[in-house]
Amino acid sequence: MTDRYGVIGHPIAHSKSPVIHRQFAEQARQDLTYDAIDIAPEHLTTELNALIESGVKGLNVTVPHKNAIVDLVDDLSKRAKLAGAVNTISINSKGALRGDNTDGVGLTRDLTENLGIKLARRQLLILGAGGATCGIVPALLGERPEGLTIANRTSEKAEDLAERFAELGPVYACRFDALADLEFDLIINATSAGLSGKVPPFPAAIITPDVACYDLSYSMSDTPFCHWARKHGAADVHQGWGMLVEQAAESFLIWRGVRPDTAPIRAHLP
């Protein structure tokens, strides 16, 4: 009997995550289906219900659903406990939900499998405080870098965070106007910038000829923080497409048993 599986977010119809899915189970051969589910806000528990009822065994979770969604599991993750989100849905023979987030092994793995960037004893910057950044800073701190700087527009949230997190490592808040004197060795926009397609007012100062920058966020082109980190001389830019699959690939992973190979899939990306 195939399984089903799916990603639910509002809106969904932009997701690759049913391409992304569909071409792990080939390359496993695991007899599955993976669909995007588009659950407005005001329906996800009610419709959330419904799929458990009609027997899917897992869900990915994406925008805006992963911090409410973490009210209507039965179970946490530590990952998720920590992250205060879920991406992934795992739901048992008696139609209990465990949630779990793969959004920062997804992050780091891609850093430094894949890119070769170095995270430990190196100065991590983070622009932005949203749930973005609560999904990453676990497991960045877990790869014991030098230290991981929170910016935000206003030093509030990030102060928060920093505080949230100080257990974890050498963390550290600011706002962003005083990022001016400060050097990384790693940039992360984990704003929301590139949705309207302005960028935050980060201080040109902080990008050097051997800073990398990532963007959380991804394109079929630059997006607004790649062009302006690049515009300002960084030559090591990335988007977000390798993330996506590396978080789907443990997804899949705690689903399936089976960590599927991304490198085919992340070869056709942009």
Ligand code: ATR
Given for the second form:
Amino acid sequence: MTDRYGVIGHPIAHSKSPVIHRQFAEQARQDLTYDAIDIAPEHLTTELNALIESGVKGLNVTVPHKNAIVDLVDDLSKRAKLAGAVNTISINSKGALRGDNTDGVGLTRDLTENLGIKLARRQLLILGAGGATCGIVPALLGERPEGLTIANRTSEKAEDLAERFAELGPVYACRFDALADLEFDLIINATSAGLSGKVPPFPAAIITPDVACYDLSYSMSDTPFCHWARKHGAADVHQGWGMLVEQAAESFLIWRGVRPDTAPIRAHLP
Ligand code: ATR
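Now show the form predicted in complex with this ligand, given that the preceding structure was the form predicted on its own.
And the full complex, kicking off with our chain again.
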């Protein structure tokens, strides 16, 4: 019988996950379907239960459900627990749900293996202290950077996260306006400001010719952050397309026991 998978979110029509997972299935010769399923927040519990009843084997979870799902699964992986968010659910034959989070490993794979950006013993900066930042901090600290600084408009949120992840490695909090005096090897934009076409008031002094810049957001043209970074002299600038494909490959591995080759899909991305 064909196994069924999907991604749940709201809105979901824009999701690239069905295209990516269908290509993975074709490549790995796996008999499965993968669909985008729109679930409004107020219907999350009932519609999730209906999907389980219908025999679905696994689900990806995207905005706005990543945090709420944590309380609806029976078991959580260590990395999902650390992130406080789930992007991958596996459902066993008894209908029990295990939540995992592949966002962090998706990002570190894209950075280190696809883009050749070194993380070990480097100074890293994350701009933003919301859900996206929580998902990536544990995996970035796992790569043993020299330091990981989190800067946020609301500085208390950056301080809270630095405290929460302190036992995993050298993680610090900083205000945007104090960044100008510091030097970084990699800057990751994890704010959602780009969704409204904005670049927050980051000090341009953080951009040096050697710094790598990575936006977790992605778009068919330059994102506002990528445009801003290039304008201020950054040469090594990337959008989050590779992370999207790599986190999907990690989900596929969890579900099917095979890690697809992401190169053919990444080759067709902007
Ligand atoms: P996500 O799940 O995408 O991380 P989130 O949890 O709502 O979404 O977090 C959004 C992040 O983008 C926060 O760090 C937010 O800063 P605040 O904590 O100060 O709200 C940041 N952000 C969004 N719009 C921004 C803007 N215009 N300027 C600066 N930071 C912004």
